[in-house]
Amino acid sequence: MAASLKNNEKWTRYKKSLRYSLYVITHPLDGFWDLTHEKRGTYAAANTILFLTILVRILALRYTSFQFIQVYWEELNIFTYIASILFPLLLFVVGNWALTTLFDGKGRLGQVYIATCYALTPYPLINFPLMIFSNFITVDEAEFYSVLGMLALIWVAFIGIFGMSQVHEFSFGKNILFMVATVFAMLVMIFLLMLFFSMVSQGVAYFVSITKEMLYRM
């Protein structure tokens, strides 16, 4: 019964969570406040946006009007391109954590990526009626279509910056700096990790090499 009891608490308090977005993406200040530090956010509901986003990206590859996109499914690798969206998230979660934490800013790891992805809300919420839709027009009818695209992608940066803002207690010139620098904090990520992948691709081929060397003398 007590189980019972405290899963049910669980998913209410899901459900609220969830449905707590809705007023984050329109009232960005005071939402994304509550959302940190009323614990109005949750881990499971920012997984569920992140999630959609995903799945309404995927869904576009394949239900979007071919008038305005072209998928040569034999070259696009699924896993890959789930991993396009991720790890740019993973990078500017993180990059905009460190940068911040040394400069006195107030939001801890897992509240960024809360915020970050209570703010990817408009995105599956205008492109999945936005990939219906392009069914039903013409050509013609395009601009229509990528000023909606536009859109959701401007809506999602824009309470974005207000999260960051709100989550790190900045005020709003010092966010757009740190936001920037978050940027090139990504950037330097990108060029380490494919330094020391590049390190560790050449040092597993000496020692192949050097096997293949040692068992062709024996």
Second form
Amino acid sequence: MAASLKNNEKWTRYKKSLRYSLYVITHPLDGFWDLTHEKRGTYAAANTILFLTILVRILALRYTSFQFIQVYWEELNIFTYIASILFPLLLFVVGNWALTTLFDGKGRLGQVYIATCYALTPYPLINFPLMIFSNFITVDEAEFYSVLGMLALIWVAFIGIFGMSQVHEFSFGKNILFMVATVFAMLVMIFLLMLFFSMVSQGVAYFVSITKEMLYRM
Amino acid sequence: MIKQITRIGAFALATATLVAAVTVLVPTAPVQAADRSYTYNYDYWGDVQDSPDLYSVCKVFTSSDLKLEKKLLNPQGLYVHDRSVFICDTGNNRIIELERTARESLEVKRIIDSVSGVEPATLAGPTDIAISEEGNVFIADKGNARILKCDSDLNYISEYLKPNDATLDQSIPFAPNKLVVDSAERVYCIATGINKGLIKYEEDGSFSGFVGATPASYDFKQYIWKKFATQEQLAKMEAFVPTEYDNIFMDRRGFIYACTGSVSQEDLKAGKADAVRQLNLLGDDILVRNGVYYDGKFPVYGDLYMGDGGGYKGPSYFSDVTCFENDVFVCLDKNRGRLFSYDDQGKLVFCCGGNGNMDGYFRMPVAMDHMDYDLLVLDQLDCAITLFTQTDFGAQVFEAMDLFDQGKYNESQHVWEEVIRTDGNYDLAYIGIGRAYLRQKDYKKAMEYFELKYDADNYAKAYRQYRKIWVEEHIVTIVVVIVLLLVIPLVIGRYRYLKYKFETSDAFKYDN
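Please supply the coordinates for the form predicted together with the partner chain, as a counterpart to the form predicted alone shown previously.
Below, the chain from earlier opens the complete complex, with every other chain and molecule after it.
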């Protein structure tokens, strides 16, 4: 009985925090401040938004009209496709947190993650109807499609930037500076990761070939 | 031991997955099949699709097949007029006229090595010949630096010499290489070393200008380099000059197909140069390039893959082009010994051939022409003419196109369906069926077929009509739905308001 009540409380909180994302995207400054400082955002809601974003991107591959998206299914790997969304997001969150934490950023890693995910809200919100809409227009009306798609991205970027400034309690100029710096941090991380993985894979290949050689000779 | 290996395996797998995730950013080149059929096609994605033959070798004619006493030597020109085939036997300073007496036979009709009434009378390295509608013969007598105009019995009428144009260096000898004649006996000529376009002579033999020069490719990076280069470096650099055409062909409507092989891979891929162009009277390129391709329009430059393979690299080198009566044109690739055929929309019809010594393969194909729907290809090194005839499949494809052009859409559609039964990978057939349905106003079916082959332009045509009809049929429903969408919220709002008023009204409160 108590458990179900607790569950119910959690559920209400989850629903409330998810609905709060709609407030955040229309009132970014106020919204993001309360999101972390008043704890009106939850991990569950952030994960849901991220999941919806990925889901909409995958659905768009199949259900957008072929006039706008052509998919070479033979070479599509759903896992790398999902990774191509998650990986940059992860890099951004970690890179942003690692940098800002050195320069008086107030946001913790979890808060940066929640804020970033909340900033993604317009993407599924616009792109899902857009996907359906694409089936009712022709290439001549492609402008509607591309403008709306662009709008979603601009909106996401816009509130993302504001979100970070609220989470870290940065001034506008300092925030812009750190957004640019985050991009460089991401590049550095990609470079290090590639270096690491290429070295590891060469190291593994070395032992694999030695093992093979020994097996041949036994 | 097993456990350790699995651990290494798992680690390697994890690493591989992560590396794969990293390499998402790096595009991978498509892999080509090792073994492929003689004829092939490129689909929307640029993948090679094996295809049944549209053309197959009927017979290869060598010097001995033609019963020539003196063997062909370095022949460079081939021209077909009615049932006659002219071969410019350049190395032997003569032109051989053959007659096609039966499907598989060519017989020597006459050997042209001189004309009467002019000095010198003998030909020197003739490279091309053309015959006008009046029957006058035009010969590109390259070694003698002249174009000869003779009557049908080879009596000299006049000769065309190097244009007296100020922009031409008169010290370099005139070398007319290829020529065509239009219905008014105007001559268009390609001369070696002249890159201003085609030389145009009026019917009276006077030079009237250059037509259809390719635009010179030029970019900012090159410009900067030139600014800083020394004289020696400048001399080694390529000049910003238009490229010369390699060959020309005049179709039945008087449009000139001009092809060139001296274009770089980068320029072709960037769309800055054309391997083949269709020139109108003003010299503008009017070739339709409407083929569907994942990256813009389907490129009309032969093979899509230009990598090193089998000892050949670089783009296809179009050494000749010919156009059938139904506006399907065929280009001859000297580099890989292949034929590339496109329809009037620039969609690929077929590719076939290769380098080699077997029938249907070439070593140095330089000239090509067609007789009805048969193709004749001249190989300069083999000194042989390859005669291609249509297979049943090829005839079917052409029949479907012809039926469509005649407005017999239903028949055309049935023939295309037959084509698909033979080759389910033949994209043109799907689009053909779609176009036939479109003309028969069956928009829904047309859309299905266009969608299968990603033909967005045609799909848009069909869908626009389909949508229009749908809206017209359902206009009442649409209006009702819109009205309801407006009215229902109003009603609900009103209801709630009233309910709220009702519940909070003082009239219903207990007065304690």
